[in-house]
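As a starting point, one isolated chain is supplied in structure tokens, in the form predicted on its own.
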Amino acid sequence: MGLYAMTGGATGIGNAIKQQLLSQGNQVIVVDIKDADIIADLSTLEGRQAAVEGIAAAAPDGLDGFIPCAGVGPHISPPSMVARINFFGALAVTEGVKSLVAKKKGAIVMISSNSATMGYEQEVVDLMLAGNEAGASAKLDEIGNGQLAYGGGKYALSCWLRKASKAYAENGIRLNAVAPGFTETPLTDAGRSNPEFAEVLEEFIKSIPIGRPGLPKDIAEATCFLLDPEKAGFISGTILFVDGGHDAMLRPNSF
């Protein structure tokens, strides 16, 4: 079948990812902070260059698809971290393996997310775009709010997907991004454990329309679809909200 690379196979989503992958036969080179076929912090250049030189040496003939998956959430301090691994890291190592990618003519499923909607920094959005880590992390860290710095990434990487998708797909590369709700991780955990998140948290999982959170299964099997080149072979350039219905419910004039 198959080969495959993503970052963040540990755990959570990630993890679903990986072995919904597995169990249709493919192999999957993991990158984690842990728990991983490649150990590297995407926090840090250094940690970027490692993944991506680690992937390239297990991979030499080319990658079927990759899935930058690794990522934090906004409970993390201090704000520019949520930045540097869930915007600049997850664009560093997919930019480093796309010509991984081109030689299979595979895809690349991003994680978005349906928060990138719902409140971010105009400024601190320009700054990433513009690949200035350096401005966006010193203006998160002063405004201080780790919901701006969560929305705000996978704002910036929903929109740099977007313009991206076309010379991705003119090297043969699919490029889309799947954008969950809230979905039952570790890392969604942690959040409700946290006195600042928790209140705001239970309110906005009573308000998903379908009824329930979403499940891990729920991401992996959408982020399966769109890296499958028989199901989604014309989707390129596509943000798959799956959310259990939130995003039409706020938005419902937008798509």
Ligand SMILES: NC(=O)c1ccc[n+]([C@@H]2O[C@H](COP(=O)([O-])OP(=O)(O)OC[C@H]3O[C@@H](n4cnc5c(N)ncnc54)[C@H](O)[C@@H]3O)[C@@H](O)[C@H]2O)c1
Contents of the next structure:
Amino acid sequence: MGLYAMTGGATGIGNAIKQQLLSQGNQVIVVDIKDADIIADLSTLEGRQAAVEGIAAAAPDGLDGFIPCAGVGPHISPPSMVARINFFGALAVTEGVKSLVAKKKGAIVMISSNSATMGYEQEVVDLMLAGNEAGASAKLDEIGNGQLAYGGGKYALSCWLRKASKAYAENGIRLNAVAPGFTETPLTDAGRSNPEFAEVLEEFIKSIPIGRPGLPKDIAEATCFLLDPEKAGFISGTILFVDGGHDAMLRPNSF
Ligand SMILES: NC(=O)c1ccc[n+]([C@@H]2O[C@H](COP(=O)([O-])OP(=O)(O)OC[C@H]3O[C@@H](n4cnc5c(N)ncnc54)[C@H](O)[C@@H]3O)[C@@H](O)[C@H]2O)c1
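So the form predicted on its own is up there; where is the form predicted in complex with the named molecule?
Everything in the complex follows now, all chains and molecules, and the chain you saw is the first one.
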């Protein structure tokens, strides 16, 4: 079967993706800050480089797919750390392994969020898309709002993907994303047990049209579907919302 690499496979959504790929008979190279084949802190340049070099050494003949899943929630301080891991870290490793995925004409599935459309600062998004990590980080810490760092990073990631998908396709790579809604993982457990966010989050969960929060398995199923060339061979540049209908409810006049 196939050889896949991913970041953030230690817990939550990433771990469910890893388990699903393994259950299909694939091999999975995991990069994470803990419990992984390659230990790397993706908030740093050195960590991103170690991740790319480690994956290249483990997959010299190329990859069937890559999933940059590592991420932190809006509660992490300072807000710049959220952008460093969720946007700059995800992008650096994706670009770093692009040639490995091209070798096997594989697929990349990024992990966005339905938070991407719920609020961001355009100036910060522009700095992110310009690759200005120092500038985006300084601005985010000046604003001091983790939610803007989280939503903004996921929005920037989605915009980057839309723009990059043509060039990736020309290299034989299908580049897509899933945009999960509220999903029960250690990341959201941290928010739910924080008195500052708990009440708002419970109301938010109650408003999900499907009537329940997402499970890591829900996101893994959609990710593995997008990775599969038999099932999703004509899908490229797409951001698939897997959120129980929340995005449609909140933005009924946009698509
Ligand atoms: N849970 C949700 O409701 C939700 C919704 C939308 C998007 N997401 C996204 O899904 C992805 C996975 O989140 P999750 O909810 O499973 O959370 P999680 O905390 O269970 O998993 C995050 C993973 O990233 C790793 N990680 C964190 N910081 C890192 C760093 N500096 N370097 C390397 N690895 C690091 C963690 O060790 C962990 O394995 C994230 O990108 C998150 O933004 C989650």
